[in-house]
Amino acid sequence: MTPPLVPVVGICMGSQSDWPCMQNAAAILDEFGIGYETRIISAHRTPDRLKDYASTARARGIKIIIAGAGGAAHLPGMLAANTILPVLGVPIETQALKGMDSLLSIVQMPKGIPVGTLAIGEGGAQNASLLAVAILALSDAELAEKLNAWRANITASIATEPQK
């Protein structure tokens, strides 16, 4: 049996209903065999558990936390306020405003305290892991390759010419 990865990547998510937003972007992680843990951490509701985690996340091993986030969506945010580990931000897609709400609270950071914001919802889930990916190959080479090859894979699969 293999041993489970070792995770360098924080997953954290609001609440239980940002998870199938946020499963992709751990898919992408296991496709390139990143290790991860994830985590539910409510900024509001559970601001002890955000302070910890953020505090200890590096002392831990996690080098990148990425973040999904709906509504006030104040979790990145709060998480890059008490870490200097880059902290990824995934707008959640809302009901009420579609997920702009998402967007704009994750966005609009005070100079200082950067969050590097994706796309709202599975894409900007699944970008923010590439762009961890990519963040992590800059000091691992075989890391490096496989995004390469991973990103050729996706260059061979767009056809030329339209089918008729």
Second form
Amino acid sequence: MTPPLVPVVGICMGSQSDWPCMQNAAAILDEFGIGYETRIISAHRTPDRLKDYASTARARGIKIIIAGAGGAAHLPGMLAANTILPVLGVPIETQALKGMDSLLSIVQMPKGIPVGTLAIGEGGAQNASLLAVAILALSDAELAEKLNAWRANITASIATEPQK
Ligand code: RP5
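Show the form predicted in complex with 5-O-phosphono-beta-D-ribofuranose, please, the one above being the form predicted alone.
Whole complex next, starting from this chain.
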């Protein structure tokens, strides 16, 4: 039996209800064989859990945090406030405002404390992980090869003409 992968990415989300979106981030990391951990952390409902997670993640070997949240989506920003690890924010699509609330809450960080903000929803969750892979590939030639191959597959899957 292969031993479990050491987690280097932390996938955080504000609620269980964010998992259907955030599982797309997990699926990409699975595809690349990258170890990750998943946590429900709410900036508003579990503020102590947030502080504890963000302030200990780097020492535990986490290199990148991906954080998905919806509505008043303060999770990515508050994680970034408590760690120097790169934080990638995924705005969850909401019923009331279609995720525009999440997007604006995450993207408008004050100078000095950045969050790399992705697109609303599943595509954003996928791309957050692809960005995490690209960052990790800076110091991992084998992973860089895998990412090149993954991109080549995407390119090969795009037809030159639409089906009629
Ligand atoms: C946010 O509130 C979560 O990230 C979630 O997107 C949203 C709704 O949470 P639930 O009411 O479904 O727990 O904190």
